[in-house]
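Read the single chain below, which is given as structure tokens and is the form predicted alone.
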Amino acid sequence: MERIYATYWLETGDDPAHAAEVIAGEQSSGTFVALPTETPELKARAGARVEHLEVLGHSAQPSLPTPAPAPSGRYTQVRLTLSWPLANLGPCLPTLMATVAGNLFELRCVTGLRLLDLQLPPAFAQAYPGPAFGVDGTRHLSGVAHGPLIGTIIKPSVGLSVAETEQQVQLLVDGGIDFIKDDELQADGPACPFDERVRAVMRVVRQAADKLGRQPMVAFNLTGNLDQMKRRHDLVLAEGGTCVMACLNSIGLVGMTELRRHAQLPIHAHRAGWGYLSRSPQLGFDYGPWQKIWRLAGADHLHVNGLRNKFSEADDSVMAAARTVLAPVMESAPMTAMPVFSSGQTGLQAQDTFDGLGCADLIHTAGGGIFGHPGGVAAGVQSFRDAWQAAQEGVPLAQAAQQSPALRQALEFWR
């Protein structure tokens, strides 16, 4: 029988073995009281199993508020692996989410819970096609065969008119940018309507493609309801665009899977809201299992934050996230997507990013790091590109700056 395996960090004031059985029952065939209809045969067929339970440590205080303090005054942390028969839900991502990350978190016996890993049977890869473009398709459409895609975000995030956005894009394509994206806050506001923005930006991009011999990729944020997203995608496609963007936590799994079903362009998946799912180490998700679900749903690019970022995430967490995006979803279905580094990025992070990932299959975006360059936007793009070239060639950044005025000026400014 094919099974789904989920591994958790669990804290409980109860006996850990009992708490594990409570969780298994709650998330499968059981409830808070034994029922005559949950026969041994049904439980054997549909009940979740406790596959592994390893005690990690103890504490005197619970990680999360609890209405029922531990009778022993001690809370135990364990590594717990549960499994479910695929027959309980079939290869359905929304039901999978309800199963492995549903009512577990609020159970009375749980004082901390975090999903660490998720292993799925091949039936999910047969039901969900995953990324349509991934790394190879993105490189083909952008014309960037080697190295990272040097990218940026239109800044300011919101407040620019269509004409002002068009001017910003002109500066970027004149500077040789590979990738441009809308900010997650910019979708279809009355000050900068989606349709008008797409048509204006694509006029500039098509002209740039004629000059460059390749077309910079622009990820237009089409986040909205299903009908809006499909119509917006079709407009981008008709205008010759090569990418669309959606905010995952805003559109949900159904929105993403339906967009993937409709789309003929790469889907740039933004993780806006990730912090409320992950920031507490005692609650929520690790990035590995979370991104695996969204890759199955069809994400071609996935945000992973950036080294020495402006947020709270540590560098080792950022690099671990990026490596999971490039790792296979399962042995029979790699479904490789492209990690997107962002947040307070400049050429200063290029070397460490390259060393940490072990390759340059990524999009590295800088908003202020490009627009804020003292030499202007073109110099910002060039400094980023020169920093990455140095990283890939193993040349120290200070040495590379001696041959690159844009990089030298950037180093003086950003340090």
Second form
2 protein chains.
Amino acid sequence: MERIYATYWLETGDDPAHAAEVIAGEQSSGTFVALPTETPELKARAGARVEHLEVLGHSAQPSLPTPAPAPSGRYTQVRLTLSWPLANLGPCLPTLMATVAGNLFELRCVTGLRLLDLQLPPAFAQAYPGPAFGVDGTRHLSGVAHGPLIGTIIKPSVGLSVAETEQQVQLLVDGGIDFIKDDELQADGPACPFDERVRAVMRVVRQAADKLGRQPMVAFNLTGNLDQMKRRHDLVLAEGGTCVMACLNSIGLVGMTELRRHAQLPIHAHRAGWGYLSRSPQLGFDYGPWQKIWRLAGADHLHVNGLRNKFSEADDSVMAAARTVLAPVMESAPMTAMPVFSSGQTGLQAQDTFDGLGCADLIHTAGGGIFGHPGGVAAGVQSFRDAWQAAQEGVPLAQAAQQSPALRQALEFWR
Amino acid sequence: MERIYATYWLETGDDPAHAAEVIAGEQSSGTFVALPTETPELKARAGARVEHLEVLGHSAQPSLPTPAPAPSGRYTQVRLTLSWPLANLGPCLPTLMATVAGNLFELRCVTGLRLLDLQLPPAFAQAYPGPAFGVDGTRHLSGVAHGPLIGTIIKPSVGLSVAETEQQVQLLVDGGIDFIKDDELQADGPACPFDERVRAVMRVVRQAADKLGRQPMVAFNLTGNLDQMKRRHDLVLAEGGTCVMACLNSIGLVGMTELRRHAQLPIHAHRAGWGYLSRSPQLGFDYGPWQKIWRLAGADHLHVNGLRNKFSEADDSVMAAARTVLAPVMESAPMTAMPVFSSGQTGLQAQDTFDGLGCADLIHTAGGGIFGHPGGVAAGVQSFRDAWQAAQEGVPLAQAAQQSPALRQALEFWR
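Now that you have shown the form predicted alone, what about the form predicted in complex with another copy of the chain?
Following is the full complex, with the preceding chain placed first.
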């Protein structure tokens, strides 16, 4: 019988084997009291199973507050793998969430719980489409055959009028940019309405495409209710646009599934809110299992923060996240998506990003690193691109800068 | 100009006034670097504003790990209210989430951040319908004019066949129950398919209604993709059912909004996963602002845990949560929903629940407290109901038990 496997970091003041059984029970056929109807046959058929339990360490204090302190005064950290029969829920992502990440974080025997990994049976890849475009489709639509998509985010995030947004995009496409995205705060506010923004921006982008022979990709943030998202998608498509963006935690799994079903364009998936899911190391989610669910649902591009970023995430976490986005969802269904690096990025991170990822199938966005270039936006884009060229060829930046005036200037203000 | 107000508990190793400005900037027109395009006019128009900042205390250690320890070695906890112009986003719940709970929890200056309150302008109540049934509609459909809906959850959560589920429901409706719900793990798995379950259960429920003169309400868990949820809702409606249930964190805001748009039945909203949003006191959400968003989207019933529950939540948090569900979403739009108490509940919690809430507009579910009654399920329901009757009349349980053999027996095993 096909099973679902979830691996957790667990901390408990109980005997870990007992805590593991409690969690397995709570998330399947058991409950707080023994029921005569939970027969051995039923338990064998529907019960979650403790597959693996490995003690990692101990501490004298609980990571998260508990109303039931350990009588022993000792808390144990373990790596725990549970499994569920697929027959309990079928290949349904929303019910998968309730099963592997439902009412278990608040159990009394839990003083820390984080989902580290998720292995799903092939039925999920039959029930969900995965990304429609991924790396290849994105390269095809953007005309960037090799190397990263050199990108940026329209800033200020909100507050620009439609005309000001258009001007900024004009500068960027004239500068040779590959990829532009809306900020997650900019969707369809009355101060910069979506429809007007798309029409104005696409006019500029289409003109640029005529000159460049390739069309810069613009991810328009269509986050909203379903009818709004569909209508906005159709407008982007009608205007010749090649990408739409949605905030995953804002729209939820049903929103993403429906958007994917409707969309004829790549879906740029923003993870705004990821902090509340992950900032406590003892609670919530690692990026690996989380992004897998959204790739099944159809995300083409997934944000992963960036090396030496301006947030609190460490570089190893960023790189691990990015690698999971390129790793197969399952052996039989790769569903590869494209990692998006952002936050305080410049050409200085190109080499380490390339080395860490092992390839250049990514979108790399810089703001200040492009706009701050003393030679202007075109020089900003060129320097970022030259830094990536050097990274891919293994040439040190200082050496590459000898051939590139734009890069030479950039090295003076990137830091 | 209409504004959105969000209040946070914030901890920072920076000067709190500076941290507040950074957060306000990041979530509106600012970014990590100063941009010439962020003019004073733009900032005045689109910037988030620090409305209130109150220092609560200090500590020598950060609550959440940070790569940027406070140079002063001191972390300050504050209560912070920010406001945003509605014009930035319009009355859009998904973009509201990205705005008030987006990329801010992971900011470097933040070592703890929790959303405590949310005040929305009337435009949101014009854009979203709120619950279609709420307290009055639920009372009407269930035929329970006064007092709580006495309820239970089908257990084991998963593993029962359709026939076994039907048998359990038969026992419960024969016993006079008001409300029954599926477990959040039980949606449409092949082991107990939704359609067959609904048909079998509703056959029993309709027969019971003929006898009782009122129809027990059954919340069928239709959590799934949108087309599945709509189809399942229609089946419940066609079979004469009076409630559907969905897991909010599983389906997301778009799912809920679409379900509400389609539904002709009350939506019983389950909060599975609430633990990952709230278990760390220094991260995530209080229940107040969170439930407000889901009520705007259309939740009729909202889970709030229960007093002296089997999870880790304290009683004062449970009661505060329940009260927010009955409090108006805004002055001009009450959108009252019904709190659902569950987890280790019996008649022993009736008095404190009633006193804490100030009314009996609630659903109270018990499992073992009903099924464990030595006199059978009917006696279990009767004793729970009698305990509530006593609570509402201010009669001590021991005294009420003198008039109720079922309650007398129950007092011997409830604990």
